[in-house]
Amino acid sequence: MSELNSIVLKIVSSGKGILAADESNGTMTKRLDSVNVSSTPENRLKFRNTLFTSESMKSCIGGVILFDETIKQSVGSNSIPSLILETGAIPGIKVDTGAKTLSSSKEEKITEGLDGLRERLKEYYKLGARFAKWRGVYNISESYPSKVAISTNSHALARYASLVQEAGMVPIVEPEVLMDGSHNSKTCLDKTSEVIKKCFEELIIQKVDLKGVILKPNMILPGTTSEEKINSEKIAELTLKCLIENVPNEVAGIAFLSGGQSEIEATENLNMINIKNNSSFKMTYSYGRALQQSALKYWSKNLDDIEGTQKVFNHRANMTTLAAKGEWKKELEKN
């Protein structure tokens, strides 16, 4: 087993998943503004550290994705990466610099951040990061995602992944087909399949070791304004079809993004995927809002109620880890 493969398995095995705490300062400001909390570096750190020191970190969280600000912060004499390592989880880092307008397709995005990435990865490795994340985003409409958007984002994801592995770290490859729109689940299946297939073609061209990669895909869902309504069984069936047909068997871990789903929806759908999963893929979660939202709302009422906030977060993390094992039940949410 390679070192990269062992890192992947440590992150995604035994129902453990990934806490995506890599919101940019702009995104985190929107989240804090929504609960009337001032977005200062101290408050951003205080909330995140409340999660990082919770009991469920040891039993549920295999990896934490950090933002550039956070990976360089400390609590007392302890750096944030060392605090995460003490729980048994692995620190990771978001390294893209965001999605910008694609010059040849004004309604679509290309993710930037390759310039200077090799040097930044060396710094992040020294700070303690052992995996990284890069997100490509794709719109769905009658015209999108275009061949240009699929090709350019896939190429960027592959170049990023190659550099991350060169630096001795595991790349999370996140080609996210957005839920926004009126499309049905079949269109989502077709477009996501096209995006993932092209992504792996580029990864193979760049000689990326697929055993040392975590794929972070969207689930197959109707668009947010679609008239189609499907249950978790259908979502699981379509999602598994997409991944089994388009992801090479060597990929050791798949960690779903929540993509705008509610906490319960993201948990229920992950649970059904794992109940129906008869592939060799380990399928877990890499959730941001779907792990943090209830805890953030609770914390905003009293920033010093660390214990109460951790209790809320622990419940959500425990529910999501049960789902990653296919052992979640709705009645457990009431406890």
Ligand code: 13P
Contents of the next structure:
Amino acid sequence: MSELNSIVLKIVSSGKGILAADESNGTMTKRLDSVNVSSTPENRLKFRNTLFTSESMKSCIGGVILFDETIKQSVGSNSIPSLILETGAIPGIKVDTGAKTLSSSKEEKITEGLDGLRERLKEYYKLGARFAKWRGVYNISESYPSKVAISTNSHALARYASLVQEAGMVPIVEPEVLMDGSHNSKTCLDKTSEVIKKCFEELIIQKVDLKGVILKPNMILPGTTSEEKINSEKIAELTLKCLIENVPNEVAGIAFLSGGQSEIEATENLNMINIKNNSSFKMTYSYGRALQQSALKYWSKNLDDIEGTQKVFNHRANMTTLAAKGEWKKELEKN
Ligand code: 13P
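What would the structure be for the form predicted together with 1,3-dihydroxyacetonephosphate (13P), rather than the form predicted on its own?
After this comes the whole thing, all chains and molecules, with the earlier chain placed first.
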């Protein structure tokens, strides 16, 4: 087994998943503003360190995605990456520099960050990162995602993935099709399938080792303002269809983003995906909001209540890990 493949398996095996704590300072400021906490480097570290020192890190979390600020922070004499390693999880790093307007299709985005990436990756490796993340983002409408958005973002994702593997790390490849819009689940299925297919075509052209990649896709859902309502069985069915038809078998790990679903929806849907999954893919989570939302809300009421905040986070992480094994039940949420 290659080194990269063993990192993937360590992150996604036995129901473990990924804590996406890599919000940029801009996004984290929005999250903190929403609960009336001021967005200082100290507060951002305090909240994140509360999560990283929670009991469930050991049993549930296989990898943590960090932002540039956090990977360079320390608590006492312990750097954040070494603190994460002590829990048994692997530290990772978001390396894209964000989505900017695409010059050839101005309502769409292209993710930037390739310039100087080879050098930045060397620095992150030295700091302890063993995997990385890059998010390409697409919106759905009648004419989007356009061919140019799909082609440029897939190309960038593959260039990123190739550089990350050269640096000895596992790339998380995240082509996110947003939930925003009035489209139905069939459209989400068609557009997401097109995006994922093209992404793998580029990864293969650029000789990326697929056994050393984690795919981070969206689930197949109706748009947030669609009138269509479908249950978790249908969501699981469509999501599995999309992935089984478009992801090459060599890919060892698939870790979903939560994308704006509530904590319970993201848990219930992941659970159903695992109940119905009879492919060889491991299907787990790489959640940001669906792991942190309740903990952040609780913490914002008293920033020194570390124990209480950890209890809230532990519950969510435990539920999500049960879902990654297809063992979650709604009744367990009451505890
Ligand atoms: P959400 O789970 O909140 O969508 O965040 C995951 C992520 O890392 C998006 O890039």
